[in-house]
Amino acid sequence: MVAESYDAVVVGAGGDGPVAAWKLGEAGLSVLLLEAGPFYGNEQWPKPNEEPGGEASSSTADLSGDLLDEQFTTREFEMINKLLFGPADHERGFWFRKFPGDGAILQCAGVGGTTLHYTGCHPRAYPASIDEQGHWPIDYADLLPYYREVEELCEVTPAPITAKEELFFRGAARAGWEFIDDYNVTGPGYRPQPNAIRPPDAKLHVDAGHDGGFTYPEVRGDTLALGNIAGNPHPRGAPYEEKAKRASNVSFVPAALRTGNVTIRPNAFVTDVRTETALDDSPTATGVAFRDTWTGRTESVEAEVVILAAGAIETPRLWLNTDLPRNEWVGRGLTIHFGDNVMGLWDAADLEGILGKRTVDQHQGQDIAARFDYPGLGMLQTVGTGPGIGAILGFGASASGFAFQNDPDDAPWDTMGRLAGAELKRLLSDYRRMLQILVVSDDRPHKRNGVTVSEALPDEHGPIPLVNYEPSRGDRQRRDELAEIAAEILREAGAAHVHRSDSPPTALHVHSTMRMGKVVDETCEAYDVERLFVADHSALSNGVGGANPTNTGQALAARTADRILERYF
């Protein structure tokens, strides 16, 4: 049962909100964690997409691995539709956000948020992006103890190596790049991806000859069967907290509930931040109002501090839809790691000589298990997908139109652009001899990019977010340089054909719309509203150099919780 007041209310149980809730709960504070989406794998909601279920959960006894197995399949299209940002009742459709061009915003609703479909990648920010770009009011060293705390709880380890990583490392080494053996990356090079996924059972090693099943307890840890984008319920049969991927619903949510001080209420969309203002003083946050997404009923709760953790789209939207003071940087400075995709295709005979087998088999191993870092430019990472998602990412959309419209004579790739028809069928028929590299650039925060709202476009929770993103010339140059490095690595690894997508902007990683130093101070408390904090990726001052942002967002949320305790409790 949800009480009328708490020490802290956290808006959003995605990747970062549960971190703040866990830290505050451990300190003895009463915490209410509100989430707009459903709670999968919880006995209080046995049919989370069909009926309202219970009201709230406060105990790890509610968590069920069996339910998670029922609710999370490995069917990509079904799971992406289930997890994308929308209400538990799928009959009501997604919650709409307007994004420019052919791009999209890939975020999830539900306890665990976008970590439900992230690939477990947990690198740290590049130190130079914090200490040398001039966006941050704190130093990289301030985050180090929190990185260690997050990495320990999420069990971050270097990803295991399968054929696709072996091929990528071969190409990077032959291109002259150095191997990196440090979580703090200060120069370019390649390395296994630091992933928040438990290592595979030793019996699954290629030399172990395992011919048994792949369910718990016969195997423990990762089963190397992809599935992270679809939620990854592996290993099947495992208790809730024994699932391999340490998404926040499996890592920080149980940790928060074990404190005995945290209550989680899903299906609760926050629509207002309540404040009080003494004469000639700044407003002070006193609580929130939220709408039950099943009944439509609006409720409110009071709190000593309010923590916004709804993500880099919804947190500024909430601010802009309330009576909170205007700040010219609310919603501004959006970074999305302006990305691209470069694909390599090998001849079977060449692979036989390189790998000892005639296929790459990108569907084996962890989804993203190898990376190339280049502080100042961004990163590259291998991507293992099923044919459907691979076709969409690599060939389904392009800012350059169809491939036949582009002349690649002077380019390091053989084709560029969208593919369709016979050419698409020809390449996809060789899917097992293909490797995709995701280009992730260090785009910088520009004031023109961000989130606004329009009274003319409301849904049941108020005006919807309107997202604007246009990369700068520098952003494009950094992405082009990374795409050329990707093509070189694929060539050096023996690829016979290289294709560049020239993907339109798509928001895979979304950050910096409530930037520390602009909207919130060095503790992540709002400059304009006392006792109102931000603890999600929107508080990041930039795109952390292009590194996957989950680790940094969670480390900053843990630091913010400590600063809240110091300042108000």
Given for the second form:
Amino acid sequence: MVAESYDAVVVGAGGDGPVAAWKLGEAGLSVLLLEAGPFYGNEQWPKPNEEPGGEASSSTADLSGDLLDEQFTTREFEMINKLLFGPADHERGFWFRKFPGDGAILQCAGVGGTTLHYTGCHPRAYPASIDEQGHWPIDYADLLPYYREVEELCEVTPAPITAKEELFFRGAARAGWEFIDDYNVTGPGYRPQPNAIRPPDAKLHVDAGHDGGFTYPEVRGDTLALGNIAGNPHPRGAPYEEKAKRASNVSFVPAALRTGNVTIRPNAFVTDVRTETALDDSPTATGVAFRDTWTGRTESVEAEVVILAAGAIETPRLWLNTDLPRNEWVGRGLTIHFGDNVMGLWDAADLEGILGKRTVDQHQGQDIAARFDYPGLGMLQTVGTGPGIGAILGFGASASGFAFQNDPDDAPWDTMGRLAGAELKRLLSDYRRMLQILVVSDDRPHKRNGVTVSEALPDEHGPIPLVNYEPSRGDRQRRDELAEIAAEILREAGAAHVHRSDSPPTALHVHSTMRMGKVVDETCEAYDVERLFVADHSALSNGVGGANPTNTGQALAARTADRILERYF
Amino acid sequence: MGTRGKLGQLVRWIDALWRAVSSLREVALETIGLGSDVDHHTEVTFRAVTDAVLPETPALGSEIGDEHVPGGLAIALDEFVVTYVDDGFQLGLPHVGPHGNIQLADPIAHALDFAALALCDRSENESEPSPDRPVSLLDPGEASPEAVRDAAGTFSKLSSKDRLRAISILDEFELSVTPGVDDLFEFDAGLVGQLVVGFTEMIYYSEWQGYDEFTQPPSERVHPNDPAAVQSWRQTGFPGFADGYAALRGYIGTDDGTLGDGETWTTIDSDAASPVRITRQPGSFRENEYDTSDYTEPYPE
Ligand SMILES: Cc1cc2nc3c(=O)[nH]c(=O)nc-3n(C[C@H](O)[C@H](O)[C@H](O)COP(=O)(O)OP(=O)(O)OC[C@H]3O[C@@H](n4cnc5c(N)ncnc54)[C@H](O)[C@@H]3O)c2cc1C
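Moving from the form predicted alone to the form predicted together with the partner chain:
Now the complete complex, all chains and molecules, led by this one.
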């Protein structure tokens, strides 16, 4: 049951919110974690998309691996629809956000938040992005103890190699790049992903002649079947906490519940932050109001501290939809790692020579297990996807029209642009001989980019977020150079055809809309509102150099929890 | 006023006009005999979209195999895309559409016609619009050719390539829709391209076709997960969803470093100072000292 007041209320049980809840719960505080989406794999909600189910969950006894197996089918179209940001009720569509051009924002609703989609890549920020780019008021060194804490709980290890990673590494080595085995990366090179996914069972080695099944307990850890974006429940049959992918619902949520002090209420969309203002003082947060997404009823709860962790779009939206003081940086400075996709296609005979088999088989292995780092530019990573997600991410969108409208001339790619018709069908007929590289650039915070709201466009939770994103010249240059490096790596790996999407801005990683140093102070408390903290990726001062952001978001949330304890408890 | 402003106004005007005449047109089109609850213009337009994005490709038969011939229309992808865009987004206003979902298929179809007109206006179309094209998208006997010609807008009269060109034009515009009495709602017309190209491709290449009925509640959906049961899986060679693969080759690392351990399985780079290998055990990342003092911005802002 949800009480009337708590020591701390956390808004959003996504990647970072549960980290703060766990730390505060462990310190003995009573914590309520409010989440807009459903709670998958929990016996209180056996049919989370069809029936309202229970009210709240405060015990790991509610967690069920079997339910997760049932609900996370790994069927890509179904799971995208299930997880994308919208109400639990399957009959209702996504919550609409306005985004420029034909790009999109990919975020999830549900306990675990966007880490339900994420591929488990857990590198640290590039130290230079924090210490040298001038955006951060704290040092990289301040984050190190928290990185270690997060990496331990998420069980971060070097990702395993299957055929697609071997292909990429061969290309990177032949292109002359160095091999890196560091946590703290200061120069360009390639390395395995530090992944928050349990390593695969040694039985699954290609030489081991495994002829059994892939279910627990016969197989423990990762099973090397694609499925992270589509909700990864592997190994099937495993108890909830033995699932290989340590998304925050599997890592931090059970840890938080185990403290005995944390209650999670899903299907609760926070619409207001309550404050009190003593004479001549700045406002102090006293609680929040939230709306039950099944019944539409609004309730409220009081708290000593309020922690916003609704993600880099909804946290500023919530702020802007309340009467909290206006700060010119609220919602501004959005970074999305302005990305692109570069694909290689191989001839079967060439692959035979390189890999000893005639296919790449991107559906095998972890989704993203190999990376190339370049502090100052960003990163590249190999991506395995099902053909549906691959089609929309890699071929379905482009900022430069359809491939037949472009003549790439002497560019390092053979074709560029969106694909459709016979060209698309021909290319996808090579799905099993294709490897996609995701370009993730170190875009910088610009004030024009970010979230605003307009009274004219409300939904049931108030004015919707209007997102603006226009990369700068530098952002484009960094991305273009990375795309060229990607093409070269693919060529060196023997690709017969290279295709560049020239993707429109698409937000898989969203950060820095409530930046430390601009909206929140060095403890992540709002400059303008006492007892109001931000503990999600919006508090990051920049895009951490282009490295996957979750490790840093979670490390910062852990640090913020410590600062809250010091300051108020 | 720039071209963009004028065209933006035109979009609004077309939208308003469409709203005004749609009730009359409903009556006029009753006689066509196409499906019932979806606007017929919308139906023809989404067939034209599907036919352009995922066409039947007889030429691919001899080139890469007969399984590559059928396209989206053969599996009624167009009908599902209409359902999907009508059910897919909501503003959560109880009076706007079923379950608060904004029904986007009709306005999208009109936006596509608008784009087709803009394409012709700029003389960027490769061939002339022809009323025979939409007729050819229907099976014989499905509806009378006259009725289809009446219902079809400019978009469906374009050649497939010109339809794609028209879609590209939409990335340039803002579009406004009036879902409820007082709600003026603007979105980037690029969303149209995203839905009719990106989502159409995703749905086609995903497992969608295999469901008995995708619109059933999630707990009741049945999917055979049989590679032969999904047309696009036959075309991509996707083997269906699996619980696991015995595909591990090992872990990358060097003798000098902390990554990679145990017996070598293969060598990636024998020229490296310390050869880079794939080994049996992972090792671990190095908690290295870091020094960023010589960092330089490749592209200073
Ligand atoms: C396909 C994909 C793959 C990715 N892979 C990786 C990866 O490998 N590594 C990596 O580092 N990052 C990855 N990311 C990004 C990563 O998932 C996000 O950066 C991370 O989840 C962000 O954490 P967050 O807490 O800021 O926000 P979220 O995880 O988005 O959490 C916000 C939560 O708040 C809830 N919420 C929103 N509004 C409200 C409200 N008003 N009231 C209550 N609750 C609310 C949401 O439902 C959500 O659960 C990936 C993203 C995608 C889309």
